[in-house]
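First comes one chain, alone, set out as structure tokens in the form predicted on its own.
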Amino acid sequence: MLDLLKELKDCDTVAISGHVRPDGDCIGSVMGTYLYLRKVFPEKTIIPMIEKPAPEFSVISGIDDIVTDFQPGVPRFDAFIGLDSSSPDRYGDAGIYFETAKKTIVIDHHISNEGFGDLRYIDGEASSTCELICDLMDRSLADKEIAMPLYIGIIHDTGVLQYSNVSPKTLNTVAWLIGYGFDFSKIIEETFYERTRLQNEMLGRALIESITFMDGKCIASKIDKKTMEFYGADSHAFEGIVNQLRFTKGVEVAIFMYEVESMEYKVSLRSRGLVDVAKIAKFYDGGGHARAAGFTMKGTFYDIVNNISDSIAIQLDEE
């Protein structure tokens, strides 16, 4: 197993990053790793760098230390730790630091990750990248502040311990984390379930305008750029929509997309289990897990739905 502290011992500058449009596991793993390394190596320059997290993650200690301004021409980092990303291009603008770092370390749980970076710890069976960070830690050095973001990441990537990626090891890890005494039920409420008025408006619109097909086995919805501009909504406003679509009775696959540019959509897929949506996402240069995946695709809403439908139909026919 990767000895993270040993690999960083002689590194004076360390960057920690994750994928674009960071979710709970990405944010939790970046911040958990940052707080852990800051405690172990107070003399080093350690910088967490991802896109600005959603407001609900402000409960995490040190969240304001995140650097969101990625500028070219900066000095090379001695080490770059890439988290929760199945390929280097998923780091977005922070990828410039991955490309120039003297040492790159990749930690990820996506089954679509075929392996990259100088050093790596990849386990497609793990519930989350946060679970893998817990594997790599010297747990005697952990504390409440470190445990909280790692717990948040596991909760978010397992649907509050509901998904099939939960294992006995996952539950043991969660038990250890909540042993630090933070209010874990409040964290679930505030970071996973709680919604702003705008998020509820977007959810309502997506549900009303959704369509079902394949005899009700699939459901799809979208928010276009015009609607986003009217409501002043960004990607944070769509949290939880695809999961809510998946809860529709009889649905095997839920599809939600929002327009990032004219005729270009960010697509999220969720499955109840019969369809491996990670295979579909990978075909379109995306990634994810068997039950939760995503990618970006150009075309109209119906063009994209039709393309995805063919891939879904093949798997359903096999079943």
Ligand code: AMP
The other form holds:
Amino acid sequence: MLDLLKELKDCDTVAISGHVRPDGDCIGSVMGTYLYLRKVFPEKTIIPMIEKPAPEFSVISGIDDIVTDFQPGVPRFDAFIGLDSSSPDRYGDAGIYFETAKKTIVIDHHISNEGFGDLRYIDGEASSTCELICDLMDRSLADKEIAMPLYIGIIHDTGVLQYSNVSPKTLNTVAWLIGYGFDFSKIIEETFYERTRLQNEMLGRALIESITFMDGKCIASKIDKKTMEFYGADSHAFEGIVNQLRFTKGVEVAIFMYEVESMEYKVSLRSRGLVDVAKIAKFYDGGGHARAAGFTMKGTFYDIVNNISDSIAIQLDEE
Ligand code: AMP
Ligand code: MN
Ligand code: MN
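Could you output the structure for the form predicted in complex with adenosine monophosphate, given that the previous block was the form predicted on its own?
Complete assembly follows, chain above in first position.
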């Protein structure tokens, strides 16, 4: 197994990054790794670099240390740790530091990850990147502040320990983490379930305007740019919509998309299990997991739905 501390021993500068539009697992793994490495190596320059996390993640200690706006003139890091990202283009603006780093370490659990980086710990079966960080840590060096973001990441990527990506190892890891005594119930409530008024309005709208097809096996909805501008909504406002669509009785695949540029959509797919949506997302240059995947595509809502429904039909026919 990758020996993280040994690999970083001689590195003075370390960047830690994750994917664009960071979710709970991305933020949790970046912050858990950051707090751990900062504790073990207080003399090193260690920089967490991802897009600004949503406000509910401010319970994580050190969250303000995240660097979001990268200065022109690229420092060459001794090591770049890339987390929760199936390919280097997912690092967004931080990708340049991946390109220039002397050593790259990739830790990820996306089934669509084909393997990249100098050193890797990639396990497509793992619940979350946070679970993988817990595998790699010297647990005797952990503390409550480090455990909390790692717990958040596991909770978010497993839908509160509900999805099929949960294994006995996941639960053992969670058992160890909550042993640190943070208020895990409050954390789930405030980072996972709680919605802003705007998020609930977007959810309501997306549910009402959704369409079903293929005998109710598929459901799709969208929020376009005009609506986003009217409500002042950004991607954070759509958190959880695709999961809620998936809960519709009879649905195998849920599709939610929002317009990132005129006639260009960020598409989220969720499957109940029969359809491998990672395969579909990968076909359109995205990625993800068998039951949760995404990609970006040009076209109208209906063009995109047509494209995806062909791919879904092929898989359902095979079943
Ligand atoms: P989302 O629908 O954005 O919540 O993403 C679901 C899963 O698919 C997450 O694990 C994402 O990291 C992954 N994913 C989403 N969009 C992309 C993309 N464009 N490329 C690769 N992976 C993606
Ligand atoms: Mn993620
Ligand atoms: Mn993840």
